[in-house]
Amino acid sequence: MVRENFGGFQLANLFEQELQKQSVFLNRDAISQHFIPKELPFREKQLKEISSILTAALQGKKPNNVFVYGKVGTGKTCVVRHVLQELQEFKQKSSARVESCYINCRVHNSKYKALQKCCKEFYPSENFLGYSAAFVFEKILDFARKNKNQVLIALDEIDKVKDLDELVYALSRGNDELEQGEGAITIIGISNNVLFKERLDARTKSSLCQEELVFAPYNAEELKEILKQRVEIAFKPKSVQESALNLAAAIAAQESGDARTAVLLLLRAGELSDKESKEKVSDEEVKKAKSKVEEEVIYNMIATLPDQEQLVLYTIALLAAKQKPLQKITGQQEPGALMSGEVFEEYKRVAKKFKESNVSARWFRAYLNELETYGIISTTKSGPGMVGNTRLIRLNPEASKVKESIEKEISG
């Protein structure tokens, strides 16, 4: 299709021009962070462990609750969703009464929203908006009771649920209302934060009877194999140089062992190659993509942090944005450094402003350790020239961008 401009020249339709451009991609979706491949290399052990636990559901018995931990990009969500898909496929060939529901708790971040999502999955033709949480929860129990279903509820980023204790307690204690043989509810919790359970009330923790799995970060060789698998289905043959693939894997391994970072690096590098009309993805494109991807990964990671951890980070960003260099007794300066005691006192004021209860000094230190593990902050001992013995905190990303990112999360 062509069109005529005012000068009488024939021009192709804008979208036609775009579609006719050469691309290094064969299936761009296969290199996205949301793609779940059919094979999950280096997670065979975790696949077997989770499937072994959930096999009880196929026998009409309640499986133990499962909690899966690990940093961002360690394959937690992919593994759980893969197991649930396999379970549903097997169920079609058998007489097993098993139903599952996957919930993204960043979106459905309250007990009510999570229960509503469940009901929508189990009763797709019905609308429960406006009904109470108690009514919606009773409908879930009825779904298990009347159909004798083993109900598996996967809660991804479970720590993002604001009234988490109420949700977990309701789901775990809901089984007390179901007679033997009437079905049961099993929780599969996924979290980046191993400490999230400490937020739960003692009675809730005692009712869980959980199995726990920790996913370790990938190393450079593992990331290389994961990228090879993706490249074969996402890119045209021979369009990604071996050295570019190795570099993307090495950068991701050095930064965090995060498969999402590695995948995102190749995606952005491929986009740069297309933009510059190149036939191959080389080291040059990976290097150019690195700074943009690092920024994306950090802000994505910030969005996954628990609310209290976000408040601690928000406080650091607030102070870092207006802080003058720390002055030592010796006259030396510590640019960009914040004293942990000062941050803790400001954090308590920030928590009050947002109508949140503040955590103890012990939990504050634990959150600092988590943030340092993620590479968002770095800490050092104050050393000579400072009054007392304190911990100095430095924010690695740009303070204004961190502040803006968290404000969006809080307001959302």
Ligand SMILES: Nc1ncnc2c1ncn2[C@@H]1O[C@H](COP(=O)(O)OP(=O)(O)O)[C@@H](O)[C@H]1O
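Computed from a prediction, not measured in an experiment: that's the story for all the values here. Just so we're on the same page, rigid core means the largest C-alpha set that superposes within 1.5 Å between forms. Numbering follows the first chain given and starts at 1. What changes on going to the form predicted in complex with the named molecule:
- Comparing the two forms between these two forms, the rotation angle of the smaller rigid part against the larger comes to 25°.
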Second form
Amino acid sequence: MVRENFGGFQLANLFEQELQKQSVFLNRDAISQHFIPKELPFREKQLKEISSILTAALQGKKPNNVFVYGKVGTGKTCVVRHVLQELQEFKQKSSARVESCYINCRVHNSKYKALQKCCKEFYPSENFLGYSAAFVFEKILDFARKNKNQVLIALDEIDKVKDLDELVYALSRGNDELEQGEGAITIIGISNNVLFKERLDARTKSSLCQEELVFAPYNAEELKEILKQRVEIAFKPKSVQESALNLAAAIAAQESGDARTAVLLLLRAGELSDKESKEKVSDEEVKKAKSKVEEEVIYNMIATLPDQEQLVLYTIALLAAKQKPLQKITGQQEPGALMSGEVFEEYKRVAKKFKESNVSARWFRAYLNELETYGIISTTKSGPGMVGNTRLIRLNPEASKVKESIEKEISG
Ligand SMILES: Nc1ncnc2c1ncn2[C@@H]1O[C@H](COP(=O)(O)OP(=O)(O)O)[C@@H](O)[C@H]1O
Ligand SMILES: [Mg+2]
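Having seen the form predicted alone, could you give me the form predicted in complex with the named molecule?
The next block holds the full complex; its first chain is the one shown before.
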């Protein structure tokens, strides 16, 4: 196409201009959330353990069910997906009858939705929309039965399934219906919630947790190595300064040892460098990216909390936003701390306002424990100098950010 020539200047096409822009990225997909790296350093033990459990399937035997848990960003999803990929790859070279599917229960959050999704994976050309749960379930059993398939179902963020007891029960009972040698169904459950296991119904627990694996948070050195590998595939050579990489690892390690935060920090820092047409990612971009990433991480975490837990957190944020330092009898001040009794009373008022039923003091304490394991609050015993033996609560991120996120979540 001939472009009009204004006074001797050729105007470049808008898209041509965009595409010619400098970028620090070599392959941006490799630093996106959905990318599964081929190398997973510091998870060799877990990779071996899961594959060793699942090997039975290649021998035509039913493996034990596995329950994988640990905090967000400890590599659970990518480890399980990687193992399933390897299994698929190996299967192609052998005559083993193994089929697997991966289900994100944050999206498929009920027994029916999860079973529907399984069916869609196993029968890609058929449509089961509108069929009953019983029918869909029979199709999955058939899938195991007909080809003597060992069927592996990975249920990620399994705690999001509303009627989980029924789902686990149905899948376990399915195995009783299958005759010896007809194939079987194995569940690989994954949860970011460290206390979830304790809340399971006894029967569900014993069925789901035949094998258990815990993923611990990464330390700064490990995060550095993980980022180094990712930088090599996602960024152009020498476009990330070493100090910037170290800073991203240090920030993520300090906050929670979460590899997702670390990777996200580099992605956002790289985007900032591109926006400002810089050739390198330096400490400055990582520092600038920090607040945005924190918000993303908090928002993401809040979105995964059960409604009642969101309300407890909301109450803490409301009180923390308007709070004065606490005065101990000894004259010492406790900056930024709330008393658990005061939070509980306010929580009951807030629940009423949102027309939610409120929970007992016992559940309230359990929710506080859970929020603490997520790192969003810290609690301490009040110690001497306070009336009674109360628990002091501190909100770790900025109260206004937490408040905004929950308000968005409630209204959205
Ligand atoms: N050992 C590792 N090596 C390389 N990348 C990792 C490793 N562990 C986690 N990651 C990356 O960190 C991010 C979060 O990992 P993910 O598996 O989603 O964690 P989880 O499921 O435990 O929340 C992903 O982008 C993943 O690729
Ligand atoms: Mg995950």
